[in-house]
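The chain below stands alone, shown as structure tokens; this is the form predicted alone.
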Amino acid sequence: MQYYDSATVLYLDGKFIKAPEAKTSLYSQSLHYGYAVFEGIRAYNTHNGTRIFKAKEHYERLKRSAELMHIPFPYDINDLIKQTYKLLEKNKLKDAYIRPLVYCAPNMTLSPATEVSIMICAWEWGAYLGTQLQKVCISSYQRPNPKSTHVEAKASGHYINSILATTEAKGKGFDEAILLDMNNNIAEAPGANIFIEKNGKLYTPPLGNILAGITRATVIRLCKTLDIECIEKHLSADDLKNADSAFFCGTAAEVIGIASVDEAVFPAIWTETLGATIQRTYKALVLEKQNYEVII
């Protein structure tokens, strides 16, 4: 895919530049080591024009994971969102996924990096993982042990955990992986949290173990609104194999279904699911076609 021409602007360090002629460095401690954070983030074009879903929870949370990663963060949050606006309108994106990203300079030591810079940029991408229903299977490979980093930040480095899991995955014929946790629970997708339907409940992962996704608490709070019963328990493959139905959710994926895990396949029909309900409620909620800004 093409993320940018030679037409393409992106932010960087307090300026609008064109993205062929941006440049960093070859010694930094991001490229080097995986050093940096970054957040993923939706624009929608709605009938009250394009509009940032939860835009400042995104950059909280980048905020947040340069914090536990002492990485400075010399940013103002409005701004940025700010920024990020007139970033849409250069490029004259309506519907676009962003991507800030925080990294380190020059630095061939494993100190903390006490220079950064910010790179923001944009490009049309459709849902991360398709429209159709996932053929997923448990990975080999476990989400990152808790005690080992903090899994909770959006750190670059992580991602590799990731690439190898879908590698796996994909290398097997399936569509995505599904990773445990160090207790061999079940943790999350490479890129989206995950939900199980089972007996007209939904369940998912509690915090701790996975990357605390924006979409994830979306969803929760629509499980509210809809007066959906959704409990935060953690749960076996067992557990998942003997769902009624289950999807992914994510600022990339959105809300995707999942067909099957390994050689389970899932009994419920999909549009009769309660992921389906999310589904279509979420995205209503992103473009606006109902209010629920009081209770989002």
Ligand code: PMP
Given for the second form:
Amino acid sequence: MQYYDSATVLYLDGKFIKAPEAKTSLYSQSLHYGYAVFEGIRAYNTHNGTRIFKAKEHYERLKRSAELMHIPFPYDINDLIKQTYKLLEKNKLKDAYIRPLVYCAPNMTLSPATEVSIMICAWEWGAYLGTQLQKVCISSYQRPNPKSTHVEAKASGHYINSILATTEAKGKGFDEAILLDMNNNIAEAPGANIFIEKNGKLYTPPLGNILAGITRATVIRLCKTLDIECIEKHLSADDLKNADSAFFCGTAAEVIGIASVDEAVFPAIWTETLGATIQRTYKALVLEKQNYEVII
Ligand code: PMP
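What I would like now is the form predicted in complex with the named molecule, since the data block earlier showed the form predicted alone; can you produce it?
Below, the chain from earlier opens the complete complex, with every other chain and molecule after it.
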């Protein structure tokens, strides 16, 4: 995958520069310790023009992630949104994945960062998990314990756990992993949240041991609009395996159905599930085909 070419422009500390000319220090605390925070945002080519979906929510989460990690955040959110629209324009991108990253200055100590940089880049990216129903396995890796880190922060270092889980799943021939939390409840996928359907209702793990997904929050609000009962509660691996259907959701993955977990195949036909309804409605929402925003 080529993320940029000689014409690509990125945003770095208030300036737009050519991506191949951007430089960073090899002595950064971020590179050595995974001490950085980031976001994953999508822009859609809607009939109202290019629209960044939930831009404010994403940049607010970036700020909150920085605060939790004692990383300075000397940026104005409205300005960052404005610069992100400019970035898309400069790169002639209409449908794009946007990656802001706040990273730290050279420092080999384990003390909090005092100096930071922000870079924002964007590229065209299809649905992260593709468009086929996912064959998944329960990972042997757990999500980080909330007593070991702030799991609600989107911190770079947390993604080592995600890489290990995805690598293990793919190594065993699955498409993706599902990680349990420290109490052996279902937590989330390496880069997406999970919902299950059972007897006409949706269930999803509560906040606390997972990343508070912006797509997850959107799905919960869509359920209210669509009059679908959605319950936030702890779910066991058996609850998942005995579900009628299940799906992942996330900015990069969007809404994607799950075919099976380990050897258990979900009985419902995907197109007839609540997940499929949510998938269609989510697409209509991000493309502004229906103005659900007025309702939710
Ligand atoms: N969980 C994890 C671990 C993630 O990396 C992501 C992607 N940011 C999500 C859930 C989904 O979050 P969002 O809907 O905000 O993209």
